[in-house]
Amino acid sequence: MKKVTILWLMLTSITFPILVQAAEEPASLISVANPRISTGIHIGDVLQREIQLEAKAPYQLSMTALPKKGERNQGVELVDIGVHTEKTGDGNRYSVSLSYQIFSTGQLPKVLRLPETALALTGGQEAAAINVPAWQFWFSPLVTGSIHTARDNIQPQIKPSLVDSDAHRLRFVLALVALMTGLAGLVYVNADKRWLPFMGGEFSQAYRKLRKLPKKAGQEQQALQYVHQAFNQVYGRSLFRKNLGQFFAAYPEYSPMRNEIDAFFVRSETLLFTTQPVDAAQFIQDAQHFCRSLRDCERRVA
């Protein structure tokens, strides 16, 4: 009876191992990114926090039990919240981006903290969550001490150094010539009135009446009558179409438009000694147009 008593107690007394299978974890936490400094912090500060994890299907991040944005724990308020969703083989992997500022006040340097964070998972049989712990830092005061401590530490403003002003004074003042070069320039190619030398010719003076004369019928006339006064005062006698010759060797600033003066003195013969119907309003426009050439080689433009 005893050998078998102590046979008993030596069977009983080995350690079997027992094979347990480990629960396979629904998520897990890939990396926490802090800010970079913890001192030096200051009112008004943003501090970036991002998570990263992981979660296995069926489980997923619960977007109703994220942080609310506004809320503040000891002066660290929550100002935005970002998630990023990218699928991964199994599951997906989140991307939580959380920006903190800092509303704390106090005339000592203290030690702050951007809170503990749980990001709840659903979706399984089981609730599951994922814990990111609080991260500190010290929080410095813009001024430790009152007025009277800031005003003492006040430091002089460095005076702005001077900028040589020749260079930007030569080229402004070309600048200005070019300009005002170009506006002379244009008022006398395009005005009317006799400004300048040039400028209140006769056909400049025609061009004028022309623009005034009515497009209608009946006022073609008037309109080839103010041309040929022009040709005739600046010719000195009636000038015809057999004279252009004479013309141009005495005034050969018009030679340039030798066809265009042709031309309209045929047209001229044609409207005058024929019945020939004419549009009005055409021959006036056409009149202006061949009066402004002329008005160009008058004042040596064209």
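Residue numbers count along the first chain shown, from 1. Only a predicted model underlies this, so the values are computations on that prediction, with no experimental measurement involved. First, how it differs from the form predicted in complex with the partner chain.
- Candidate list 125, 87, 161, 36; rigid-part hinge between these two forms assigned to 161.
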Given for the second form:
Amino acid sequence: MKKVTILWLMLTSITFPILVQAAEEPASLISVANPRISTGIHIGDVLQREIQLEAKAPYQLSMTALPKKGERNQGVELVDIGVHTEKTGDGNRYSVSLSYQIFSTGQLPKVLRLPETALALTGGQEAAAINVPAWQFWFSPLVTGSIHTARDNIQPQIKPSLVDSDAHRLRFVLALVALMTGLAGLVYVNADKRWLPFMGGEFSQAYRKLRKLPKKAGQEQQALQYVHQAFNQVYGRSLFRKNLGQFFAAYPEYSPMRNEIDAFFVRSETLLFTTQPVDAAQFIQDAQHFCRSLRDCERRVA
Amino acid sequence: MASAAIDTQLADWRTRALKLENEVQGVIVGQDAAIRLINIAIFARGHVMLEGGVGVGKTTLLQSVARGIGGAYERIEGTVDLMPNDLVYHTFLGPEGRPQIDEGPLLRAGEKLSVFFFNEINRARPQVHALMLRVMAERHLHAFKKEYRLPHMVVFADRNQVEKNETFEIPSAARDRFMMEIAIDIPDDRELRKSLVFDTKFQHAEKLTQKVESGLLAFDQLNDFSDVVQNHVQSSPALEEYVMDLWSATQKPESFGIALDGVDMHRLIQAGASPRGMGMLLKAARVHAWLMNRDYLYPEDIHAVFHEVIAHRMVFNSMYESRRTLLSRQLTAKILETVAVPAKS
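Could you present the same protein in the form predicted in complex with the partner chain, rather than the form predicted alone shown above?
Zooming out: every chain and molecule, the one shown earlier first.
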């Protein structure tokens, strides 16, 4: 009995102060989550620590005493810090996120550490703090030895397997050819300059001049002159209405416009050789359309 | 005269003119173009030179036309001994055995003379040409102490181009008096040729000409009506510019870029068309426009008569004169092919 009593007294004398102390701690460290990998860390890598702690009222985490962003220790720099506060029953739960970036250099692997951190608590009668222990990791240099040996250390990478692009390439080429052909066709039909066969012909030039001709009275004879001159150039001599049959026989590409051409010559004769009034603007516009159609005949696209 | 009345008159005369053409075409086959040109000359009151081989129907053609015109028809043959007085009078012994003087073929019909046909004019001497020149220009003649007026006379002359012996070249001044020089060629069409040879109706030229209705045109009204036509048919500024260009081209074809094979164009022309020639061109063209039932001149009216009115008026350098017929045809064709309307600005 005496022994049991002595043992009880001894246990009580040991555990009581601990229990009292535990009951009186203003804050407690819940968890520390360090990076998953502690080896093969290179310069430029960012490592994160997630710290969770609880503070009982009236204590709370001192925001002003948090580690300062930019602090550097042995080439490890705190680059970001974040705090998340969550209310609990009789206090607060804090999640502190610390991001460190490695700026250490060296030619050989070495041990570095995320530094020990003290998180201060305020609000109570006494100062209190939670100490987060340091965390060690292996820093690996990008190259071993000097720069002169870097080439020797280069290791071939596994060539990635390529996606088969033949079908896509074929479709792309066909689409490109179709696009270019279409564009060339549009240019051939619509362009005024001469850089393809049958382009820049007599009616093309006449059409270009007609487009620049102001649509006003007094210009209709000039319009006629442009068109007739083109006819004469094509025919190789002055073309009159009575010669249209020979013209179509010699230049069958204009035959689809036989009626329009004959009508034009009739209208031209009326305008040039009689005194019948004419709407100059309308006439010049008609001459433009007529000349454009002749240009299409000239290019064999009518 | 009111416009409606003029229109009626124009239409009426056009009907008659076209009827004359049809009648003559029924007698003379394969010469439609020449008949149209003679018709134009009649209404333009111009003298005509016919040119062609022997036996192509020139005389029959003229006799047919003369019958259609009405009035008196006189004819004389050009010979090397023909003298001007042979045209004016002739002497003979009368019934009493006394010499008598009578009016020659030129004066015999007086004012009723409508057609004077001078056959083979190039066989006549230059003195005869000179007389004809004056009569053609002035249409009157002083003889037997009085003035003979020939107001309705048109001269149709014929020149045989085949024979050159005992012929006298007609001077350019005399040629210029003729409004037209019309070629009468043998038709190219084989069927027409066959008809000319095998159809017996062509064996009797006199009977043929009798088929043409006599006096279709009132010969003594042609002068007045010709003035009506000339005043009625108008020309636009564009056409006038075109005619001016044509005239320039007859004078300086090289400046229009006209070239003929084997010809130095700078030396070809000694004299281009004369103002009188261009005036006759427009006169004839207006008649053509009227026949085509138009009130305005078109280039085709000019083209229809250009060669026949202009070619014989151009004077070539002597080195080219021997090729006149061919070169003049080529030149007038080239001029019409080259000169554009509206002209290049």
